[in-house]
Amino acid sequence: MWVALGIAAWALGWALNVWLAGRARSRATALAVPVIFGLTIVFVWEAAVRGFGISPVLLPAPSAIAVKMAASGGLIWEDFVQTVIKGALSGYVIGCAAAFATAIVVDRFDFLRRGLLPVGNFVAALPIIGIAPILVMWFGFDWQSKAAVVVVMVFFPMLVNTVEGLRDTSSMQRDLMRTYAAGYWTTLLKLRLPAAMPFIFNGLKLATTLALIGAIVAEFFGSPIRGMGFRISTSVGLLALDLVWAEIVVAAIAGSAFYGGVALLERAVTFWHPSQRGHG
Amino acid sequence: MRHVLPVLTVVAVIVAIWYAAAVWLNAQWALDMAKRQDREMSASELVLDTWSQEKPKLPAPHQVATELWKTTVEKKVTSKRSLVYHAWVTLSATLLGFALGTALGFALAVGIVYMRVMDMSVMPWVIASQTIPILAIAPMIIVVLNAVGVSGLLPKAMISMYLSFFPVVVGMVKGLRAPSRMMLDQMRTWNATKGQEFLRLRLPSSMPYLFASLKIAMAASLVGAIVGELPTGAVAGLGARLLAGSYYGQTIQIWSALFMAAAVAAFMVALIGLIQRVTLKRMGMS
């Protein structure tokens, strides 16, 4: 019964999307198609769990997850504050600010740029998450160590992107600034920083995901008795998978909101860039 | 060559800062020990002590290097104490996940390029899937798959796969769409079928994008495998070494595992870079 319903829902959702995608592309269809796809998947999930009688210990149904989220709101909120606000957000701000300041200095001295960029690129490709246990040892179990992990994780992608961005002006533009008798700081503020903004926001967006991952994974190596990573690892041990999934949903929403917020800010700041125009 | 001197300088500065930091972080412990034994320490004694402690807060570079040498060269590869053994455990999961992720990403990209429905419905979710801190789910995936009876490499590889398919999808979609209208029209005037258009035009022109994505995917895949090893209770692998080291305060072990992971990542990325250079050269694209 549920299996048939699930298959029917999948077919219906897909057919609806095929029909919508065949129509002229507009804002409404661009929004509706992925939403319908997502809803279909959630429904098929629910139907599969009920139809095949999958044990909630393995995979809880979406409805069970929603119930759990509503029931333990206070607990989840406490974890959210500990991990996202205290750990990820403070680390994100410190790390991005430090990387930005370093990038300005690196850009000033060509020798540093040629030396630091290859090293930065190399470090950015490394499994940085591995320093989590070391930093937890240095800064203790509370949120400071999580913020430190986040700082290190976001630093290098941000640094590399900002340095790239600061080089993104043509010599023609710089010459124009010179004919205006603009000094280094004026050129930096009026020309090169604005021109670097698309790159800087690219780094900021990359860093949002890294920040959440860093804060959560760092909690696996030791944390006080709250926090999303702590809750996930202990609930898995207790086989309370509905709580785990509730935390994951919260993490996903927080991650998407974080990313979306930075993307909105980007649209406001870099409204002049070709990639942001033409959406009317 | 222009880069060699600056890079070496930066590396030298980092090493120097590291030694200084080791003195600063480990001095407290050394002073406490000296106080307990009721003896005075001269400055040079103190410095030497901070660089040779058993469980320092920050091991000096040469300690890590010695540990690396001991656990890679002097131990048998099959021994459980050999870092090569642990690196291989992690690398095998990484490679399996990387292969699965690349295949999945490739299939999705082809679907997205050729089917408008998939482009509109799947693509936004592919992007959204990466705003989820997927590593957070790692412990659950491992435990659940273990409960179903899947164990060993595959659960870790699943996490690697989830992390590595994304760059491949994004890169390949861009790459498969790289041919211009003009080129596509040219294929049509030759009466090329969809398959020929794909094999002769779209696939070759996507190669630079593919290799760029593969490098990112490999790095992401390794991170996935390492994190995937954490919840299995520190049995084997570089992630297990990290966890065990953090439980027992074996900082030197943590750092050497970290450097091993870095070396593996650098080696694999360099390997892909080499394949890229050879392939693109033979295709006449570089």
Given for the second form:
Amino acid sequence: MWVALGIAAWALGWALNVWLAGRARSRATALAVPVIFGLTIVFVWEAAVRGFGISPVLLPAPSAIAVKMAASGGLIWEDFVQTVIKGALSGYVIGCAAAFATAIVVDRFDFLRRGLLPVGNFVAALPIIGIAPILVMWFGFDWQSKAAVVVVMVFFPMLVNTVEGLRDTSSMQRDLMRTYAAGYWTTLLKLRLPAAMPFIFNGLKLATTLALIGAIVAEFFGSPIRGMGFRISTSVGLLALDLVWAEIVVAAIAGSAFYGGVALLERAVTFWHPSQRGHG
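Could you please show the structure of the form predicted alone, as a counterpart to the form predicted together with its partner chain just displayed?
One chain, no partners, no other molecules: that is all that follows.
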């Protein structure tokens, strides 16, 4: 019965999304399509686990994960604050602010751009599992070392995007500013920074996912007895897969909300850009 219900739910969800795709695009339809698709996936997951009798050790049902989230709300909130607020968010703010300030200096002195950006590409290619243990040894086992990992992960992607954005003006635009006797800082504030905003927000959005991944993975290499990465690693050892999935769901919701908040801010700031035309 559960297998049949799963197939019926998938067919219904598919039909609804096809019907919505054929209607005029609006904010409501743009929101409805991913919501219906997500609910369909959850119901099919539930039906598959129940219909095929899959062991909860291998894959718990969404209903079991929801029950565990409700029962462990206090524990999950404590882990959320430790990992997302203290580790990921603080590292994100420090790393992105430092990268932006460095980009302004790099843009002012061309030799820094030629020397620093290749180093940035090298550091960005370093695996997090190699960086995290070193930074944990340097900064201790609490959230400060996780924030340091996040700073390293977000700094260079943000730096590269900002530097490229600052260079994204035509010679005609710069010549026009010179005809108005505009100096470097006036040109930067009135022309180049506004033109760079799409690049800057691209770096900020990329950094949201890197920040959360960095903070969680860094906790695998040393953490106090709290944190999402710590809880995932210890719960796997205890075969408490429902708690592992509960932490994963919270991390996914937090990451999506973080990214969505930056995307909404981007839409408000860069409403004039062609990429924002046709949104709602």
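Given the structure is predicted, the values throughout are model-derived calculations rather than measurements. Residue numbers count along the first chain shown, from 1. So that the term is clear: the rigid core is the largest set of C-alpha atoms that superpose within 1.5 Å between two forms.
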| item | value |
| --- | --- |
| Core-aligned C-alpha movement of residue 263 between the two forms reaching 2 Å | no |
| Rigid core superposed, the C-alpha shift at residue 15 between the two forms in Å | 2.7 |
